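The chain below stands alone, shown as structure tokens; this is the form predicted on its own.
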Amino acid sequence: MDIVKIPENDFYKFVDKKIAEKSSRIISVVRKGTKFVFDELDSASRMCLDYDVTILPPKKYFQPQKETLLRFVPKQADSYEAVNEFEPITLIGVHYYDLAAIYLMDRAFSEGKKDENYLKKRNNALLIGLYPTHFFKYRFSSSVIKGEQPYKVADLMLIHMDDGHFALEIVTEKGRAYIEGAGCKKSDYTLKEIEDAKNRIKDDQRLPIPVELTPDYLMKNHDHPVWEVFGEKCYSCGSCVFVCPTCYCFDMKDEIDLTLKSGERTRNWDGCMLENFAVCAGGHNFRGKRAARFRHRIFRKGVNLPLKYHYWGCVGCGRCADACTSSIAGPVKVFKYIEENK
């Protein structure tokens, strides 16, 4: 992998140049009050690459909160028309844990019958990753992410260096072509300097057990009191799953215009922590209790996805813990409770 470097000011000028070209939407992290969000740039001056975590993960650009899949005229079967809307985008400043999450999302939407709506958006995206430079109290990514996982989807990786430069790891030929004309120079940093810069921000939290042991560990604790204890405090608001970068559940709705002359089938975010998520025919809810929903969410991250994809289903971003009004959503807190109450 080639490594080049560029002064931070020159990189911002390069981003402004790309915005002016209008060959793709340029999206990066910007401030929103005291928080941070991914948003389209009209100027590189809005870009903030020194952030802790964004409110929502970048998955929203590949699986939108609401997406039209079909348009039709009611009662006219031959009027149904598939909709797949996408455009080229460049995402700048995606933290490595969100890249790891995108890799898992890619796996989920590519298996079996491929989801073309998701894949068209992904295939028309260029991803520029970033290593964090700001502490976030709920993050525990280093406990769960294997080193190569973010590089499976990144095209370029940005690394803040101490001398006012970015080091740029060129991961793909697509990434190499993108930075042509940026004025990058060959890196003269040592491997140690690069690794130190990548890991300058340490996680405050860690899983209390090795991540590879969690499937067996959770199965042995299937009936542990933790599920009832934490479930009792849960509001079933869904905040934890809606901010999660690896949750991809959705609901489908047919929406008819008030004129009754047109309609759309939409795909909307849904979540297993909502009370009606598991309601099926006849009104039966096979996960009607909050404790059952809470356990399912943790098992999906720590059992189901690891067994299926050989990567933990949680990337340790800490968004769920930050969003939870009951302070129970963070996986680290769940595992610590089990360890303390064996």
Second form
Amino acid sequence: MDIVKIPENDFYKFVDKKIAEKSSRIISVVRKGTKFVFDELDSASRMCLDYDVTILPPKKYFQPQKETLLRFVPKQADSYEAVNEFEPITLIGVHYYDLAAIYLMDRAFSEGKKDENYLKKRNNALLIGLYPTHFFKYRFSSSVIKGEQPYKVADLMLIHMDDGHFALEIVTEKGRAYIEGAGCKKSDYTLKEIEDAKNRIKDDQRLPIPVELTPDYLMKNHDHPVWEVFGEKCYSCGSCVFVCPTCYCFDMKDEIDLTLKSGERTRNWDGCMLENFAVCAGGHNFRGKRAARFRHRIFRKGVNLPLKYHYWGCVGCGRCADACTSSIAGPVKVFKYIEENK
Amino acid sequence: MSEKPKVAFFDFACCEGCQLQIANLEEDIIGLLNLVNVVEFREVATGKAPEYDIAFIEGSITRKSDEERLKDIRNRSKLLVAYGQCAVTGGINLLKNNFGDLDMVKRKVYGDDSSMPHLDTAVTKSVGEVVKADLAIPGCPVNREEFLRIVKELCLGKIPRIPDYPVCVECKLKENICLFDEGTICLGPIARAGCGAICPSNGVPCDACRGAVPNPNKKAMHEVLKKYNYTVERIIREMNLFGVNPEVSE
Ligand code: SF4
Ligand code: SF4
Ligand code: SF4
Ligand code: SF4
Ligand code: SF4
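Switch from the form predicted on its own to the form predicted in complex with its partner chain and give that structure.
Once more the chain from above appears, this time first in line as the rest of the complex follows.
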């Protein structure tokens, strides 16, 4: 993999140039009050690459909160037409754990019948990753992500160096073409310097057991009191799943306009922590208990997805722990409780 | 649909804020009138009709005479919809029920005039406690978009669904900063969504004006609010505002 370098200021100038070119929407991290969000840039000066975490992960660009899939005429069975809206986008400054999550999402939406609405958006996106430059108290990515994961989707990776430069790893040819004209120079950093810069921010939290062992470990603890203890405190508010970069559940809704002559089928975020998520025909709820829902979510991350995709189903971003008003959602806390109450 | 459904709007004890929401639909009011035939609506039109396909009832029931009036409307309506929190649970008017002695309440509010006959008052009831309500549209006031959606769905013969998940869902979809992070408290985790989390989106805590979700975790709410140093009295007051019973049953 080629590595180049560019002074920070020049990188910001380059981003301004890309905004002016208008060949794709340029999206990066900006401030929102005391927190950060991904948003479209009208100027590189708004870009804030020194962030801890964003409220929502970048999945909102590939699986929007609400998305139209069909248009139809009500009560006319053959009237529907498929809708697939996408445009080229460039995402700048995606932390490495969010890249790892995008890879899991890609796998999920490519399985079986491919999800064209997701994949068209994904294939029209250029991803410029970033190693975090800022501490986040709930993050534990380094104990659950393998080094190669981000590189499965990134086109370029930014590494913030101490000397006012970014080192830039060129991962794909698409990435190489993108930064042509940015004025990058050949990198003269040693491998050690690069590795040190990547790992500069140390996580405070770790998963207390090795990720490879979690499927067996959780299966053995299927009936552990932890699920009741944590479930009892759970609101079923869904915050933990909506902010999660590896959660992809959705619901369908039909919306009809006021003339009753045209309608749209939309897909909307949904999540397994909501009380009625598992209600099926006849009104039966096959996951009606808080404890069962709480366990299900942790099992998705620690059993089902790892067995399917060979990578842990949670990327350790810590968003769920931060978003949970009841302070129970973080996987580290759950595993620690099991460890302490064997 | 051959003929447009005949629709009527009625109000009982309320601030009329909900019918104002309907009257203020602006350009959508034309669309609504293309869908339904409004045969009675005191705030915007004169006229009366003997029977209705859909009667929308606003306000809570606080007098014996109102019970009779409501039963009469029910008898003449195919579908009866309670709209607005006053109608759905009793809403703000439920506060009165916390005091037991209603004569005392009346004297406190109306002073010397309290014995006048039109100020007669009884325990606040929701519409559904007096007659069968086929549907309830929550909110103080109702959300216009939700109201329109429900009218459309009724016209198409669909059973309208009201969100049964907490306000936090809509708050997250909008990528708001959680008010708990700003040191404020919020009833969002137990409050019924459907308003688009309009209050937290504007930095104001949710008061659960649409009532609680069907199975709220009040025990967790008490614990979390206590962690933020709220006293039990304060918690009860917060939850009582729109008639969410603060008691933890288990
Ligand atoms: S489970 Fe929590 S920590 Fe793991 S990826 Fe999802 S939000 Fe992040
Ligand atoms: S954020 Fe917390 S309270 Fe809400 S559903 Fe998740 S675990 Fe339960
Ligand atoms: S529900 Fe609220 S807005 Fe509607 S009538 Fe009652 S008090 Fe007024
Ligand atoms: S501000 Fe209120 S509604 Fe929004 S996430 Fe926080 S608790 Fe939930
Ligand atoms: S945020 Fe809460 S108080 Fe505000 S409109 Fe919605 S339900 Fe009512």
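Positions refer to the first chain, counted from 1. Rigid core here is just the name for the largest C-alpha set that superposes within 1.5 Å across the two forms. Only residues modelled in both forms are compared. None of the values given here were measured: they were computed from a predicted structure.
Legend: core-fitted overlay between the two forms; highlighted is 75-79, the single run of at least 3 consecutive residues with CA shifts of 2 angstroms or more.
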